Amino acid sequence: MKSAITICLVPEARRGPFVFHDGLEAGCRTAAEHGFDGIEIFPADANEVAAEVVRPLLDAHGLRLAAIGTGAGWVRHGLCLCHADEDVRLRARAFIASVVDAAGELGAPAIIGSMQGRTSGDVSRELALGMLADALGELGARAARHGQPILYEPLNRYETDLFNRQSEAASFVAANSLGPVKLLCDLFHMNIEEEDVAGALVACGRSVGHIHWADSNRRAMGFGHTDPGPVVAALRAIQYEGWLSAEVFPLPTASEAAARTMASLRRHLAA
C-alpha cells in the first residue's frame, strides 16, 4: 500500500478536510518531505492539473499522482450529477470529463465525491439513480480509456442521498454493470455509516479502489478514535495496494497532520 496526501487549490475550499493548501509547488515539496510516496489534488478546474504542470512537480520531487478530485465543480459552480436541470447535469459532466482527462494522461484515476448530488423535490430517488448511473457510465468509460477507473465516494448521511454505505454502492455499481468503477472508501464517512469498518472493506473486496485515510473526526489519523489496525488488517485481506491517502484538516497545523498521518502509516503498515 502507498501513501498519499491532499493538497487543495480552491480557496473557496480552504477550510475544507485538505492538508495542504499554498500551493502545489509547495505542497508537493512539504509532501516529500514527511515521506509521502504521492499526492492527491483538489483543483480548481483541469487546467490547474494539467500534464506540463503537475508532471515536471512530482519528477523534481520523486512523488507519484494518487488521485485529482473534481468537487470544485460543486464547491465553486453549483454542478451535480442529479440536478433537475439538464443543462447542469451536463456541465457537471463535461467538467467531470475534462478532470478525467487530466488525471487519466497523469496516471491517475478522478474522484466523484459531493458532484455526485443528492435527490430532492424535483428529482425523486428512483430518477436520481438513474441520472448517477448514466454517467458513471459514461465517464467510466472515459477513464477507461486512459487505463484508469473512476473512483466513486459514498459519502455520509449529512452529505448526500444517494449512497451512505460501501456494500450498497458495490451493488448499485454491479446491478449496472459499471466495471470500470471502483469505491473510494472514505474512513471518516465510513465511521458514521457503518456497523463495522472492516466487515465492511473485506465485503465489498476488490471493488475497494482508494482508501481516504482520516480518522474519526476528519483529524490526521490518531487525533479521534478510530482503530487503524482492523483496517489494515481487512485491506490486506482483500490484497488492496493501492493508496491510503491522507484527506484531513490540517489541524494542529498542517505539518503536524502531515507528520501524525505519517506515522499512524508507518506504525500499522510495519505491522
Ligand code: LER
The other form holds:
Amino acid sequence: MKSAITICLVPEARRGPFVFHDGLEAGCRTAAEHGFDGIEIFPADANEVAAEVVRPLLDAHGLRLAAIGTGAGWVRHGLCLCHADEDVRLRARAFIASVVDAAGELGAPAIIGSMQGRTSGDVSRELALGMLADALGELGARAARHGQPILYEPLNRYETDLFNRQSEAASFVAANSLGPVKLLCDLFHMNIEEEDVAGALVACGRSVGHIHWADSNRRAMGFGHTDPGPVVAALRAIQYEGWLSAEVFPLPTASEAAARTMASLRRHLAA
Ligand code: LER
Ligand code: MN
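Alternative state: the form predicted together with this ligand, after the form predicted alone:
Next comes the full complex, and the chain you just saw is listed first.
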C-alpha cells in the first residue's frame, strides 16, 4: 500500500478536510519531506492540473499522483450529477470528464464525491440513481480509455442520501455493470455509517479502489479514536495495494497532521 496526502488549490475549500493549502509546489515539497509516496489534488478545475504543470513537480520531488478530486464543481459552481436541471447535470459531467482526462494523462483516477449530489423535491431516489448510473457509466468508460478506474465515494448522511454505505454502493455498481467504477472508502464517512468498518472493506473486496485515511473526527489518523489495526488487516485480506490518502483537517497544523499520518502508516504497515 502507498501513502498519499491531500493538496487543496481551491480557496473556497480552505476550511475543508485537506492538509496542504499553500499551492502545488509547496504541497509537493512538504509531502516529500514527510516521506509520502504521492499526493492527491483538489483543484479548481482541470486546467490547474494540466500534465505540463503537475508532471515536473512530481518528478522534482519523487512523488506520484494518487488521484484528483472533482468537488470544486460543486463547491464553486453548484454542479452535481443528479440535479433537477438537465443543463446543470450536463455541465457537471463535462466538468468531471475534463478532470478524468487530466488525471488520466498523469496516470491517475478522478474522484466523484460531492459531485454525486442528492435527491430533491423534483428528483426522486429512483430518478437520482438512474442519473447516477448513467453518469458513472459514461465517465467510467472515459476513465477506462486512460486505463484508469473512476472512484465513486459513498459519503455520510449529512452530505448525500444516495449511498452512505460501501456494500450498498458496491451492489449498485454490480447491478448496473459499472465495471470501471471502484469505491473510494473514506474511513471518516465509514466511521459514521458502517456497523463494522473492517468488515465492510472485506465485503467489498476487489471493489475497493482508494482509501481516505482519516481518523474518526476527520483529523489525521492517531488524533481520534479509530483503531487502524483491523482496517489494515482487512485491506491486507482483500489484497488491496492502492493508496492510503490523508484527506483530513490540517490540525493542529498541516505539518503535525502530515507527521501523525506518516507515523500511523509506518506503524501499521510495518506491523
Ligand atoms: C471528499 O473526498 C469527501 O470525503 C467529501 O466529504 C467531500 O468533502
Ligand atoms: Mn473523502
